[in-house]
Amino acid sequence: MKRLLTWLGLALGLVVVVLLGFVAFLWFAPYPSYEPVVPAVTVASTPERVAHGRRLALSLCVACHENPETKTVSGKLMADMPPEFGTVYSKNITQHETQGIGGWTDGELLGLLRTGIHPRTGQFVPPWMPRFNRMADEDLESIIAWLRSDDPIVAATNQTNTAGSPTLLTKFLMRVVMSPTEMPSQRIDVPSTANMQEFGRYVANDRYSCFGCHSADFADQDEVRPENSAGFYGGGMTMPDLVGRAVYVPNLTAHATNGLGKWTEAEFVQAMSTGINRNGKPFRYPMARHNMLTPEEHAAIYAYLRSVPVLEGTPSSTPEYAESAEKGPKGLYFKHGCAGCHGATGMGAASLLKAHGKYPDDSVLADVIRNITRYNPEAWMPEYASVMSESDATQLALHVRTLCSKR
């Protein structure tokens, strides 16, 4: 018996040493590397492609890469990244020859977007950078055409890329759970709108990857076959807003009480276009109104979501901010969800300094708050006119001035 215990102790000690060695390897090793895939392709630029690519990029790329200081896609701190992933900075994807992607070929860009492998270093990109392995070639080529365009937001910007601080979980996911995706063996076409359900499946899964946030767990998703992802469109995850509050991701299946079962197509299209739910409440950051999608795309997504397996999920009600109970402009600022995107100080993902300086007249600024589309049709901010009084907007305008005066 004594000898058996000795051997068991040695075996246990060996297991501990191996585990510690593996953890040390994950911690100190760089991101895994693979052989880059660089297809021989040259993207022809047309005005139609650039316009289409810009529309896609405003929903897929700009929110993460746009720097509020440079007003270009030169990269920034991802303040809303779940802490489990560590400190994250997006990359400079402007046309700068060395700091950005100005020196890259079209094939290098396409290879990175398809596989997730950096074409110059071979490193596997972290999990927060999507891999568009199922997106139609025309869509990807349009994004590349836009990146090469004269749009001011992609103009060469000499901003150095900042290295992040990934957690052990991130490194584990990249070494053990995730792997690069393969280049498609043939061109992928956008499905015809004659079949709205199939077109909606493409828009939701392959173009915008809505399931990525609206499934059960970031770590248990299938990038190749999204339908195999745990809790597919059942929601349930929590994501932080810019004041650290946990926002519940809603169930998008047709469940009668916890999902979209009682929503009409018109209600869904209206909510997605305006950022205001059927209950009159604004979307909570990091969700934004997807006004860059067409009503047809929204209707197609709705048709597709009605077809996915219904999951009970969990009720997705996010508690109100405690500050919402306060009287006066500050309470309204939290009540209407402004803090979720702009932060408690107004210097969040979208800096209020821009509005403060651009609209010095209080009545105009109040109108901007209620009718953002009138002033900036591409803004992600909800269209508040139907749910916010002119009085509330006036008080919010004063609060914006107060926040900005403290800078």
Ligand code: HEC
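Rigid core (definition): largest C-alpha set, two forms, superposition within 1.5 Å. Just so it is clear, the model here is predicted, and its values are computed rather than measured. Positions refer to the first chain, counted from 1. What changes on going to the form predicted together with heme C:
- Each of 68, 189, 370, 222 but one sits over 12 positions from any hinge; the one at the hinge between the rigid parts between these two forms is 189.
- Superposition of the larger rigid part on its C-alpha atoms leaves the smaller part rotated by 10 degrees between these two forms.
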Given for the second form:
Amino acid sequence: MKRLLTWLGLALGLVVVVLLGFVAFLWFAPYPSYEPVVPAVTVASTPERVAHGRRLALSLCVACHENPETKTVSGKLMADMPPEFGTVYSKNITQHETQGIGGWTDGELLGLLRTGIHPRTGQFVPPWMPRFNRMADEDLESIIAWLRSDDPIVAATNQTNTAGSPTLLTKFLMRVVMSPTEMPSQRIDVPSTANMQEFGRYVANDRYSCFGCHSADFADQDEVRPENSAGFYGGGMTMPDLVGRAVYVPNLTAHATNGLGKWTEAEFVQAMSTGINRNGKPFRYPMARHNMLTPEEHAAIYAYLRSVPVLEGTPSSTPEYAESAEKGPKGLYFKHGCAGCHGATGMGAASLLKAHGKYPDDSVLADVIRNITRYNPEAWMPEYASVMSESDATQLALHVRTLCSKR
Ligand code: HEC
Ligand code: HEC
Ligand code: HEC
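Having seen the form predicted alone, please provide the structure of the form predicted together with heme C.
Following is the full complex, with the preceding chain placed first.
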């Protein structure tokens, strides 16, 4: 008996040592490496490609890579990253020869975007940098053509990349749970718009990955065949906004009460392009307004969503923001959902800290808040005019100035 206990003790000790060794390994080892994939492509630039690539990149790349100081895609701290994953910086993807991607070949860019393997180091790039493994070659080549274009936002910027500090959880996920995606075996084409439902399937799933947030669980998604993801388009996850309030992700299937069953196409397009929901509430973070989508893309997504198998999901939706404990302008800033995107300090997913200098006139700043599209036609901030009084906007402008002065 005594001997058995000794053996058990030793065995347990061994398990602990192995576990500790694994933890130490995770902590000290670099991200796992793979053989880089560098397809032989050279992207010919045409004005159409650049324009198409720019439109896609504004929805798919710029929010993460644009630095508000340089106004180029020179990389920044990802202020909206959940702390469980550590501190994360996006990278300089301007045309700078050494700091940016100016020295990369088209094949290196395509390989990274498809697989997630860094073409220079072979390291697996953390999943904060999305992979575009189902996107059509024409779309990705257009994005590459745009990265090479004379658009001021990609102009060479001499900004050094900052290394982040990933947590043990991140390192564990990168080594044990996640792996690079495979290069598609043949060219992928954009489906014809002759069949709106087919085109919509491509746009919603493969171009903008709407299912990624609107399905049951991030951990149970099929990157190759999105339709096999758990609770496909049935919603149900909750996501924290930038001040930690839980936002519920709704069901987008055609369920009559819990989904989009009663939405008309016009209501859908209106909500997507203004960021004001059918119920008159502005979209909450992280749901962006999608006014950079073409009318055709909007119509196609709507047609496709109506064809997705209906799921009941749960009827819950995020309760209205409670009247904040804060009164006055700061209270309004929380109540209208500004804090959800801009954070309590105004830094968040888009920075407010330049607004004071940019819009010295109070009535102009209030107008920016109600009619952002006038000042930035490509904005993904909701167009508040129809749901916010001018006097609230005036008070909010005051609060924005307070945030700027606290810096
Ligand atoms: C959700 C945020 C996010 C989006 C969206 C995003 N990126 Fe990134 N990207 C990152 C982060 C974070 C990194 C750095 C990852 C790391 O730590 O290595 C990165 C890295 C990169 C790199 C590697 C640069 C280098 O020097 O290692 C390239 C190239 C790149 N992104 C291009 C793009 C393009 C093109 C798009 C749009 C098609 C895009 N990214 C969309 C967050 C994002
Ligand atoms: C980053 C995660 C995320 C992505 C990506 C995303 N959504 Fe959403 N979506 C949300 C959240 C969260 C809400 C709830 C917002 C709220 O409560 O105001 C939402 C709300 C909506 C609504 C309102 C539905 C209702 O019943 O209130 C529609 C419509 C919608 N999304 C469509 C889309 C489409 C189409 C796409 C792809 C182009 C998309 N979403 C991509 C997170 C996301
Ligand atoms: C869904 C996210 C979101 C919400 C909610 C939101 N904003 Fe914004 N806001 C942005 C983004 C992103 C920008 C940068 C322009 C763009 O791309 O839309 C911006 C830009 C601005 C600007 C201009 C900054 C500049 O330097 O030009 C002001 C001012 C502003 N927001 C104030 C507000 C106020 C006040 C509220 C609440 C009523 C609010 N925002 C709600 C995302 C949001």
